[in-house]
Amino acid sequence: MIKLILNLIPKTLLSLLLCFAFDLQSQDQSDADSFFQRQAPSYPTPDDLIGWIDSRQIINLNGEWSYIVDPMNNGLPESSFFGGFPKNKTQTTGMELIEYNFETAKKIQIPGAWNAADKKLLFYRGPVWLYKKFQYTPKEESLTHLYIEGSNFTTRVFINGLIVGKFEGGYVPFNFEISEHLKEGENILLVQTDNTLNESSVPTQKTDWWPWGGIVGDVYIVETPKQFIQNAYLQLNPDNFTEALFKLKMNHPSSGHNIKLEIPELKFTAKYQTNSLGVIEENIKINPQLWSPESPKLYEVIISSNAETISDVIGFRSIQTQGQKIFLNNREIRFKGIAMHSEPIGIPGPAFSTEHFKQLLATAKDLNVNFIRAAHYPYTRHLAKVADQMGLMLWEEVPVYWNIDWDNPETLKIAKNQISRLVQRDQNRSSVVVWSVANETPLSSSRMKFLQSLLSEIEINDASRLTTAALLSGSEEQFRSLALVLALQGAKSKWVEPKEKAIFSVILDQANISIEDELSFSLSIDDPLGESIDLISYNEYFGWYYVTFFTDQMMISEGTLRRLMFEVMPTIKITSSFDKPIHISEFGAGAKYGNRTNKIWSEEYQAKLYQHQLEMLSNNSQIQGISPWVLKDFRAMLRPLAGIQDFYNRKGLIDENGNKKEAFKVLSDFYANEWNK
């Protein structure tokens, strides 16, 4: 009888009771390890971009949320006994045995990151499970999908219990075909969300901003028809403003589909076919209005299939470089910037609404700007639709960021999938005017590999723009260059105290070089990359980074190199090989917010250095456009100075709570008397 029951128990049941009735170490290796970790699942990746989001057919998933961390990945399904989380285990008769439970679970708002919520994680990096019912009934004649808006970093979706899929990389929009997945009634949605970053994923594991972690986007979900509009494009063309280019997709490769396009306020309507991979491609005709700063006029735009209506408002304009200019509308333009992180005014975590990108651009629009550098990430699609209204161009940018891992084509994929994904999303935004593929990363040929890469997958998607990278230059040569015009300053400077004066006068005798002599520092961007991209942009930092590089070595005092970086600011010039326009993406300093005693880290020292820093790109001819770092004080883990950073970067105009800083009026008094054009 008992060999009977034995035989009629599954044998991975048997396995897993021989394992408590056993000493472990008596039974097969295998029996152990599948206890204690199961094989790994299949996860599908994203389905193609569901472009037009805002006039879809959806249902809002944002809103209260709950969430359990899960700092040992115990609740995937491959992980061990004790989890399992997507199947949601609850309470029946009281005598279960329940490791979690999301009913009584702590809740969230989303969008937003757990890690701004909770004081308690702030500094965690791990996965966090959110968890949210909703109601639904299936429409068997439509598709149903799951669209999220941002998600940090590695994502995995369970609808009732089963795997929908898994999103590696952060910030950009994901959506998956959920149909299957649905019932009737009572539907439940499990995320994991992991904010782990390492030494390949896409940015990598250091970064100067917060790794804010969750779902930081709008949840929604998407119902279209069987066979619906993927995407559509309408730009100006560049060269002609009477004529745009229209370009539309299905979701499924297939011809006759009978498509409107109108432009009612153009009066426009034309009719259009699909060809045989479900694709129209047209010149169109028409008389806009350009947009502008000046005047951001924008039309709706409506797309008609037999069997659905999606619209937008969109504006037309042209963005070009000719030699070392840039001109918007033919009219010659410069970039009147400043960069900014995707963090609100006044409230921790992430920025993701239309509420918090307007309060963040309308503090922008005080300093005169009409160009903002959204670094160093993509942000939620209502920044550059905020910024169509508002008449601010954008610079957008993906988070391939120092030294990323060149050579690992799974990095290579990440990289790509974000700059596809961020251009599908925004390429009938008038606003944006810049791609940007990378910031700060060192010179190599894998490097150059990677970035041109990911230029032709802008190319693909979007060649109406300028693109870019912010980049770094200067070789060890032309910094020892700076360090005698230093020296000779020094030398001449009647301030200088006779101890340092002595020491400046042996670097000037080792160097050959006499106290009449007159010298100069010119710095060259020669970065290869320059060939490729159509702004060469540049961060530097003369009068914050730059000092600490010489004291040490010239046994200078910190005070006095910095001092004497001043005085030489004006006359140091910024060159390029490339006969292209060139754009100073980062300078600034650090301030706290109060802080007046006229010494590093005060308003005092971060206003003068934006007075002198103006004074010397003024005097470059080929710069025609920067964006100082930074709008506003944003948190960064690599900053934990107490009492003045307190783990942010101080860099801002104003504080994280929007206190205007000294430098704040210097920048904007600079555009709107000395660089108003």
Ligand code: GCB
Contents of the next structure:
Amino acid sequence: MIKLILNLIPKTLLSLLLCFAFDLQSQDQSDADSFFQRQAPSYPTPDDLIGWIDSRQIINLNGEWSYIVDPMNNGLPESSFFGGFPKNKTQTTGMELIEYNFETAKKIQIPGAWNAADKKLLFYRGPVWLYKKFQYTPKEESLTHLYIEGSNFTTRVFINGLIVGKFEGGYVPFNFEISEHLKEGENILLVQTDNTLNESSVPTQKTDWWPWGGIVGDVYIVETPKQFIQNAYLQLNPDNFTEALFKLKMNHPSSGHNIKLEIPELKFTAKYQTNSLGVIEENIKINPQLWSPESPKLYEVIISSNAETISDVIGFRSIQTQGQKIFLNNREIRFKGIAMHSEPIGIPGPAFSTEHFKQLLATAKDLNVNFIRAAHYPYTRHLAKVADQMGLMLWEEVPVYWNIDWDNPETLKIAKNQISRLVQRDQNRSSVVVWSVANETPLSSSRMKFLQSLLSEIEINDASRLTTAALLSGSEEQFRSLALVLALQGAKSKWVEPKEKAIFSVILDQANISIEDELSFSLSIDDPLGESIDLISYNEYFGWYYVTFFTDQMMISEGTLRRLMFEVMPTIKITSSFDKPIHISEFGAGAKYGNRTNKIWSEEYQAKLYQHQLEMLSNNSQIQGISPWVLKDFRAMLRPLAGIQDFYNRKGLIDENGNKKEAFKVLSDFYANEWNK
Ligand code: GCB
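Output block for the form predicted in complex with this ligand, input the form predicted alone:
First the chain shown before, then all remaining chains and molecules of the complex.
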């Protein structure tokens, strides 16, 4: 039909009409533009991150927004016949043809993921548009910025029909200066969020957690003076507890800004001037009471320039390793931890608020933990603020997960952006003691280069905390020797049936091992990345996945192997070729709350696995921290087993509604007793 009409119109008139229809006269369009495809406009990238956000002049845009699902990406200016959704054409006379209308579209609460809010979108991966109207009065003397605390995973922002920019990566905060986009009175903010991931994104499309899409953190309009304090850093000197490093950066590299730093409770006041780079770097003399899990002391810190005052609440502590030990404030400490995902208890979707994290961390505290691994991506800033107050140490991480596109410079750019924004946001949180750059990444030289570059990014921003990555380790040869240990245990055992005993004997004969021999399994964590990180972290699944490696090869039933594995676990040796502390960043087993069958997926099996794991781990002196997997059952597309998983990973110690499984008590008793000595 369209073709017919087009043929009837003279060519010159047609091009005139098209220009008109697409409002192209004023735009610079190349020959590539056609009725069906227009050249993508360029989208600016975000500005440097604005720190100390909670003390800035803000207008809060959280609350009710409208949304439209756009699976074919028809709303983008570059792919739409009619100029795209940012034009926000509205009905005035009733004669306008519009096929979208944000005013009458469905509503959603922001922050919040649309695939949590709308059941039909649970498995959806694609673009969704989010729309918010707000009143604004521009101020001559100010700059206005849009701050989004987290948006997954590719975000395009438009204000009043104009392009603001694009951010790729998700999970971390970003801001754009929008002074020129705003007008007096009503303004329209339109955000396209696309939760599609691919082989070059970070993470890639395959993750064992839900790709929550949409704006998953606070949205603020932020007003600053034209010359404003971009960010400031204040951290204790780990070698001298009466000294702290103070760093400050203005948004412009200009000298002579007068800056006052105050810590009223310590009666500390000092005045500085920025250098020609707009920077201050000073060691200050203070004598604070140190922050620790037992006594999470925080101080109000106020920074003022001639044009503004910002403030935060900061704790002072040191975190270091020496040989195979970890020291907090020069006192030896073990990380008694639990790993978690950012999903609140009893509410579907991502966690984002102070309340969500208070509830999660209070439940974690019932386990007698002093440490949380916030896997596998940055959560909103409220997590570390709550942890600061509750006295919990934190491991924060970026989603460099499994295999990613190590050689792709765009992929590296995304990951660097994630780590540096995370560090710049949480650099003053005393709770944060570990930065993690990756989880279970297979060895290769390009992976090594990639991760080194993320570690350098941390070093530039904050050299005061421990660095790590959850490693994969153990060669095939090492794991073959585990099979022999199991075979020997089976051959010696009284309860193994004769048929399986015979198989074990054959396996041992072939390996020249006699039934009188003593064998134990040793695992050495020797990933070369260990050289560059402070904490040798390792995920292991003895008693859960590892058994399944051997059943087919050995032709032994899984039940027999699981029982034997439990028997040998206390003798397993875990070491590292690096003289550094080992942290077992994951172990665990799936259990459906209420399943009391004593079999796999039961609470009993999970509890037994915890008992054997904890016995094994406490027999290994290089292990100075653990964070079992995981606090709470979480949504996972990789977990379809009906009646048990139903798209939840069931390794939680509580289920999604907060019900405690039997293993919860096993771990809390261990931390209260064994690891309290
Ligand atoms: C792992 C991953 C974690 C998974 C977990 C599991 O090793 O690091 O993301 O969720 O195992 O449950 O299999």
